[in-house]
Every structure is written in C-alpha cells, then in structure tokens.
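Have a look below at one chain only, the form predicted on its own, in structure tokens format.
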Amino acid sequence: MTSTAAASAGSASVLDLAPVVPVVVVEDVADAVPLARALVAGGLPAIEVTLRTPAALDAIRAIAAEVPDAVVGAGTVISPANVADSVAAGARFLVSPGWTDLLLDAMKESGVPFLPGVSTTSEVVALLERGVHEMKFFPAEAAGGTAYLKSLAGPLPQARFCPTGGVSPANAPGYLALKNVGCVGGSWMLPADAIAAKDWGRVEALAREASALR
C-alpha cells in the first residue's frame, strides 16, 4: 500500500484495505513501530492494536507518528472513554467485541470508521436499524463460523463482516470466499516467539503469506 493509498484510507472501508487485519497485543511500546513496519512491508497496512495492555495507547501513538503507510486502529474498544482516548492517540478506526447504545453513539460521533462486534442475527438487525452496515463477527468460530455467516447473506445482504476469533491460515480462505465478508482479523502472523526475539523478518514473511490469501 502506497503512502497515497494510506492517506486516503480514512474515507475507504476498513474491510477493503487488506484481506487480513492483524490483531496486535503490544506489551512493549518499543516493539510497536518495527512490528507495524514489518506488517506493512508484508502487505497488511490495517493494524488493530488492542486496548488490552498499558502500552496500547502509546503503541497507537507511535505507529501513527512513525509509520505513515500504516492505517492503525484500536481494538477491544468497550467504552466511550476508550473511543476518546484511541482517537486522541491517532487511531484511524475502532473495533469493539460487542456494542451497546452508549458505545455505538460514541463510535458514531468519533469521526473515524468503526466495526462494532456482533454474534447474533438480532444484533446485526439492530445495527442495520441504526444505519451501520459493517461489523466485526466475534467470536467467529465459536459463534458459528462460515456456515453462520453464509446463512445471514440471504436475509441480510446489506451487512458486511470482519470475522475475528479462531481465524487461522487454514480457515481464512473459507471466510474470505463469502460475499458478505470483506476481510478477516487474526494474530497468527505475530507468533509470540518471533515477537520476543524481535524477528521482524519472520513477521513480514508471515504477513506476506496472509496478504496473499485472497
């Protein structure tokens, strides 16, 4: 993805940036920039940094400032405060594991794209009612996997999804073949031993394999 493409990504759908969105847990903020550069070099520019560690917001801030070709977002967004803090740190999209009216209102008012999490048909219908057509399907495998999403395509063709949770190189192609799936989320290109060893070349190679899944 070129710098021009990255710069214009704010107006594009998060679902269309790459076939896979890496779901990143950053323990050491010093890893954030080289990790993001490796993912971008491997063809995965959209990077979801989960708000699961004390380093997360600083990691988003560092990636936003130092990796211009990355489109960094915040994951595990579960409160209006998370929304505000993430956007202030430079997040260009938001991802939640689920949603409430309060959280949805905050995400809609944030000014950046967002993917609220769903796992039931009723949640999908409720979001469509609120004008939201792009969602995270979580936890994908536990909630019914490709069979569930395929069954939603008929009655709810206007909904598009990023399945996350249990997605792997083995089952990702099955998800990506579905017409209502824009991309998948996963962390298999970020093995713990590679991160610990700061083996960014391995991360880049795994990212390149993931980017070729579609």
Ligand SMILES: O=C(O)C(=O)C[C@H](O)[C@H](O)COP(=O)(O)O
Contents of the next structure:
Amino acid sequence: MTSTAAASAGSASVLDLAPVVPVVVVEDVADAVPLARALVAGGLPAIEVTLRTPAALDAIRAIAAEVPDAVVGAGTVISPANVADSVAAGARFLVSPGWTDLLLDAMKESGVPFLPGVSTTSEVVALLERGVHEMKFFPAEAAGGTAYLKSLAGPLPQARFCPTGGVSPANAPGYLALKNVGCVGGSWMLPADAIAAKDWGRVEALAREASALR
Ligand SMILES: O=C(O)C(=O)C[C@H](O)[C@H](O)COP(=O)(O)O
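The structure above corresponds to the form predicted on its own; please provide the structure of the form predicted together with the named molecule.
And the full complex, kicking off with our chain again.
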C-alpha cells in the first residue's frame, strides 16, 4: 500500500484515502483478490466493494486477508445488518447511496469511517446537524453534477463530498477541481468485459490512468 493510504485508513476520513475510489461489483469471489491487486498496482488502494452480490462479503474478507496494501470498504450499505456484516468481514470504511437515522446511527457506532449518500440540500443539512461533514454525492451526474456541488459550496462550505454515479475520466477532473470534493467514486476502471475475461492487466492500466487524474 502506499504509506499515505495505510496511514489514513485508521483516520476518520474516507475522502482523503485516494482521489479516485473504484466501485466494484464482484460476481465471482475468485476475482476479488486479483482484481484488488490490479487496482492497487495501478495506484488505487481504496476499494469499495458493493454489497450488491452474494459474493460481496466473501470478496471483502478475501481482499482484507490477502491484499494488505488495499484499504477495502463496503458499498451499498443500506441497513444496520449491512454495517455489522461489512465490519465483521473486514471492511475498513462504509459507503451508502442514501441514509436514514437508523442507518446513520449504526454507521456512527461501527467504529470505522463512513460516507452516507446525499443528493439534496436538505439531506446535507440534516447530516451536518448530526455532526457528519463528509458524504457521498449520489447519483452525481443525474443529481446535478459539478454545477450542483459548486452551488453548495457557498452556503454549506463545511460539507465535503465524494461524487459517484456517472463519473468518468472525462468529467472526473472537473469534480476533483472543486474545493468541496475530496475524491470521486466510479466503476469505469472495471469494465464488465475485462472482468469476464479476467484481464487484470487492463484493469491495472485503467486504474493507473485514473490515479493520475488529480
Ligand atoms: O452501489 C451503490 O451503493 C451505489 O451507490 C452505486 C454506485 O456508487 C454507482 O453505481 C457507481 O456509479 P458508476 O460509476 O456510474 O457505475
């Protein structure tokens, strides 16, 4: 792992782990370790494994055990049970597409850094009210993109974001240039055909390009 990512993994900030956080959907647990190694080799050590597939928790467990240079987290965390399962599997951060009081309480109690998802101003204000200043902006492009986040920076400068959803190599630099953006999330470095072909060299090359975006 880069020593920066290793050092920050225990801190309260997910946004400062890496400029780009790959969002991974693992269908076959056998892909988890080679995929994570390719991302780390390409310079993307913070990896969000979404809880969208039955293989997800085993994938988190395998990456946590076998890829020490990765900082593996769980995505699509939408319930207290998801929080507990993710932390038990070794997730070092948690990301949700949206949040409720129940989910936020569980995330706060988990002991690991977390990013609750928001897409409206009121959700941002509600999180600030709960003492949470770092959040995922989802679905970033559909919810207003860079123009929306720029507009929030005036009235709500205390909020910092990880925009995710429709982020690409073309629009990522625009997000990363905003003062209220710490990192971006995205799946573009993990094309479905590359994963199906187990083409880890291609994943590594795409990760390397992504890690150079900032
Ligand atoms: O699964 C979740 O918890 C999500 O919130 C969705 C993901 O963050 C996006 O699906 C990634 O978006 P793309 O980069 O456009 O593929």
